[in-house]
Structures are given as C-alpha cells and as structure tokens.
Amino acid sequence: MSATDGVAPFRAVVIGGSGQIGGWLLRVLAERGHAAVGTYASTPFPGLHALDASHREQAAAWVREQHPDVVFYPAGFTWVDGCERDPERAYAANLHEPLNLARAAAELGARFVYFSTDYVFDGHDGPYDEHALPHPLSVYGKAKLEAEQALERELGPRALVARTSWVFGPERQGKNFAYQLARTLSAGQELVCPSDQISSPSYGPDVARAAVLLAEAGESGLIHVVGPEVVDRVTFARRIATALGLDPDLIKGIPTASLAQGAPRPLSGGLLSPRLDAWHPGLMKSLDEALADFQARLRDPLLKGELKPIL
C-alpha cells in the first residue's frame, strides 16, 4: 500500500519521461509507492528506456510487455510554430502515436492519461472551463483536440485528458520558459514577450502530482489542470525575473501581431479548473508559491544532478 494515504499501488508507464512533466510524473509515482517505467525519444537519462513511438507496432508491443495499469502520455510535438510548418509530424506525435499506445493500453484494461492544452480554444473570450466549446486556431491545437475526441470515442471512461497551459518549473532539460528567460536576462539581453497573450501559468511538479492523484482516484474524462491565476505573458515573465533576482526591466512587451510568429495564438486564453478545484481545492500553487518552491527544489541536495540549474 501507499505510505501516504492507503492508495493501492499500481504499475505505470510514462511515455516521455525525459520531459518536464514526464520527469515529475516519475518522481511523484515513486514517492507515492507506485511502480513506474519511463521512456525517452531523443534525450536519454538514467533509468529511462528508448522508445520511438513512430514505430507503432514495436511501441505498442513494448507497452503491452510492461503490463501497466495506467499509461501517462506527456510526450508529443509541442513546438507550436514547428507544428504549423510540419502538420504531418504534428498529427503523428500529438494524435496518431498516442492513440496507437492508448489502444494497446486498452487491450490490457489499462487507463490512459493524455496531456492537452488551452490551444484547443481560439482565445476570444477565455479563460475557459471544461464545458466551453473548443475552436483551435493552429495545427497544434487542432491535433490536440482531435486526440481528445478520439480518446473519448475509443476509450471512454478509461481515458483521462488533462488540459494544462504555460507549464514551467524545475526540470531535467532546462527548456521551459523560466529557463529561457533566465539565460537571456542573465546575459544582459532584452527579452521580448507578447503583451496581449493571456493564459494560466502552471507549475510542472503540481501538474504531475495532480495527474497522479487523479489516476489514483480513477477519474476520467476531461479536466483542466492549471495554476489558479490568469496573467499576461509580460506579467508572468516579470514575476519570474523578480523571483530569480534578475532585472525585470529587460523584459519588453509588444503585440503578438508584431512578433511574426508562424502559428496563430489564442490571445485571451487560459483555463478555469472547476472540476479539479471541487475535487482537490488548493492543490495547485499560486504563482508566487510556485516560484518559491522552484528555487527551493533547485537548492535541494537530494535533487542535485537530476535538475538543470536555472543559471
């Protein structure tokens, strides 16, 4: 049994264990007494198994060999502009490959947890709750929405879709927005941010913990897993900079239309999380609490060597 609250342990597979959510999923699963194995596609880490999800028959066979009770899929092609330029890859990584593994999981009676995005909305009147009608603007958003719909159609109550947004925090690879910001500002360079993009900053360790707790509870369907605040990108950036002791005056806001980004973005976006809040109120940290925890984890000697330093 779990050492924390009597939850029966299960066996999990994390596809994309080298990523920021995947890495924290593996840690939370271990802390809560579950057996878990993680995979990587291109960036190896100790203990992870190489898995190319584009080799669909082999990938499905490997998942079956693990005999999981739950498969988490935080992997995918999340570079929004790259998805716009390469729709085939976007649909393969965000729809066809996870659906293939979800079917393999379903054959075993396992559940499948898929991570989606607020980019399924057009950003005209956000933030959005789970009942809002999606209307994606980009290839990335369309592929994610089609995956949500396919999982619901084919797996029914064995599928859980966790939508999140603007995920940040300590991670193995140091790729998320907080790391990019720190590298730029610490070099004394100006960071340009869209002044009119609004969304929900979500702390990676909290997103992972929420997903594991939801899996433990047998929750299914669609649930928004996001931080409690909705802010614009410039405010988000300046609060990160201040927390990290960097100069927020180096952050410059300009309209999205002036950035010449390859894919359209939802502007008034963000997510509301009434299902999560009703089930587990206060689970997701405020932005200030998350930033304090971010720094504490980076200083934790038990995590040294596992997390990329912020500077």
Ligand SMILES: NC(=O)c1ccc[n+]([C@@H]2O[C@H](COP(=O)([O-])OP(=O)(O)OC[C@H]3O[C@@H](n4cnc5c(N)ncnc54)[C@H](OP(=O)(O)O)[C@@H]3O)[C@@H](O)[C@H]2O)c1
Second form
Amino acid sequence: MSATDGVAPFRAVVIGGSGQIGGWLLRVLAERGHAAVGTYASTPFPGLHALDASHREQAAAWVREQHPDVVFYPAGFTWVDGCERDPERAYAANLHEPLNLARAAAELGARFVYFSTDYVFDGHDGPYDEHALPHPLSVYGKAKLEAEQALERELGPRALVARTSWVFGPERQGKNFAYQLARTLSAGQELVCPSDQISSPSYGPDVARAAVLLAEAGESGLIHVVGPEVVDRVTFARRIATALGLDPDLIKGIPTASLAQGAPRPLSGGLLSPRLDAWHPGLMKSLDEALADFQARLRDPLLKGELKPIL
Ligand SMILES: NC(=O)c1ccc[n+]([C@@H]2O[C@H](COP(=O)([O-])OP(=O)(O)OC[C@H]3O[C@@H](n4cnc5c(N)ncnc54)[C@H](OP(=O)(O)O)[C@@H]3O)[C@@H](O)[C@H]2O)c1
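Switching from the form predicted on its own: structure of the form predicted together with this ligand?
And the full complex, kicking off with our chain again.
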C-alpha cells in the first residue's frame, strides 16, 4: 500500500520535525507520496520551518496558512525530570500548546495526531492495554494524560493519540538512549541503569510508519504504538550494546530508589498494543530486527549524512 496505490495523498504538518519521531515522520510521509512540511524549535535542519509552539497565535496562524489535512505533533517538553521541576512549562508544552494547534487544525477540518506515553500509568501492574485505567505519577505523565483527554473531548474523531515508550533508533540529533549508551560505553565508561524499570522499547522508524499508516486510514482515538517486547532497562541496554559491538558488562543495574531521579517513574510499565496488532500485524519489528535495521540504516549511503553516526 502506498499513497500512489489507492491512498489519497494528503498535506501534512509535522510540529517537531527536527526531533526523533518527527524526523522519521517527515521521511515516511515523503516516501509515501504525501506533501509534508516540518518545523524545528532550536535545532534547524534544511527544509524545516522555525516554529515555537509557545508563541501560540503565531504558531496557530502558520499552521492555518499550510492548509494541512493532518497535523502531527511529536513535540513538547519531553524531559521527565525537567517537567517535575517546572510544572508550568510542562503543562504549557505538553497540554496547552498542542491543544492550541489542535484547535487551529480542527477549524480547518484537519486531523491531529498526538504522541503520548506509558507514563500515564503508575507502573504497579503493567504492561497496559488501551483499556487500562491511567494513573500518572509524574507531572509529565499528568500533563500528557490531560492532553489525551482534552483532545478526545474537543476533537473527537479528528484526534488520534499514539502512546509509545522508550523510543530508540537512528536520528538526526543523536539524543536517544542508544546514542547516550554508545557514547558512554565507547569511552570505556560504565553506564548505570535502573534495574527495576520495565517498559516497551519502540523503534522510531516503526513508530513513525505506524502513525502515518493510521493517519492514512483515518483512524482515531487512542492506540498503543510500541515494540512487541517488554523488558527491563538493563536488558534493553545490554541488547543495544551487544548489537553495536560494545561491552555489555559496562552496564550496571541499580534500583530506581538509589538513582535520585527527579520524577517518580512507573516501574512495571510498558504497553500492550492489541489494537495495532489486530489492525496491522507485524508492523513493529522485534527488538533484534530493529537493532539490525538501526545499523543498516546508519550504513545506508542514502541516509548516511542525514543521521547522526552512532559512534
Ligand atoms: N522518546 C520517547 O521515548 C517517547 C516516549 C513516549 C512518548 N514520547 C512522545 O513522543 C513525542 C516525540 O518524542 P521524541 O523522542 O521524538 O522527542 P524529541 O526528539 O525530543 O523531539 C521533540 C521535538 O519537539 C520540538 N520542540 C521542542 N520545544 C518546542 C516548542 N516550544 N515548539 C515547537 N516545537 C518544539 C523539538 O525541536 P528542537 O529539537 O528543534 O528544539 C523537537 O523537534 C513527544 O511528545 C514525547 O512526549 C516519546
């Protein structure tokens, strides 16, 4: 299936095109024949438009000018400990600013795709499916949950909320966990990880592809978009290290309680994705396949230079 074989091409805006998921959204949208324009806030890349969602009127006016059919919002204040310290900014960036642009999209009759998290759960008994009752522990999780609810209330079937977690893979800024791990281990340093945090590693290119396919199909409501395995952080780190030819013995696990992280974390977290699995079985790669793809993409001459090398 592609936009050229049966799916009507649409006009898309990607707020946060300079980020991990946003970068892949732009690539997938272009590959599938859609017209897409992306934005950056502080890290410019060629072709991206400067947009700060906190300048609400200006940002909404720009979105209106694009006449999009779909607005993707893989943006916000994503630093969980920072959100705990600065709740005002956390709510502005993760709730009020996306809602402002969702309203602008709705006025145009466009759809809005928001990215949420398993931090909407308390992690007492995960992994969770879409029917599980949320109970966030952190400011980040609370703001994300309020955004989910506000979008459903205000946009109804025009809103799609994709919850994901532990997103990793090749990206232009090289910020995600796999890059941090590679930098630490290749310097011969130990990497300390929480031994008791469990979640669903999710491969960035797959998360983006799923979001685009869901938008093409006009799907709405809440959907979990995650990799198929639920693992603890130490296992995840060691599997990345092994795949990248780095020393997994440099990874040490310690309990979350000893880490002094600013925000409380869900421990037995992670997401189940029955809706996505039924809709498009096999869309999300296994962790091993994702890690193999990660390396292949970094070597791909067409992508090399666009993606941050891992080492
Ligand atoms: N990564 C994960 O593991 C994970 C897990 C669950 C949910 N999510 C959600 O998925 C979404 C995307 O995550 P990600 O990992 O791709 O994030 P990311 O790599 O940190 O990218 C965030 C994007 O937001 C942009 N941005 C920041 N402040 C902005 C502002 N004031 N106005 C407009 N844009 C702004 C950034 O632009 P600049 O970089 O140019 O400043 C960047 O393009 C987020 O909503 C996040 O909460 C992520």
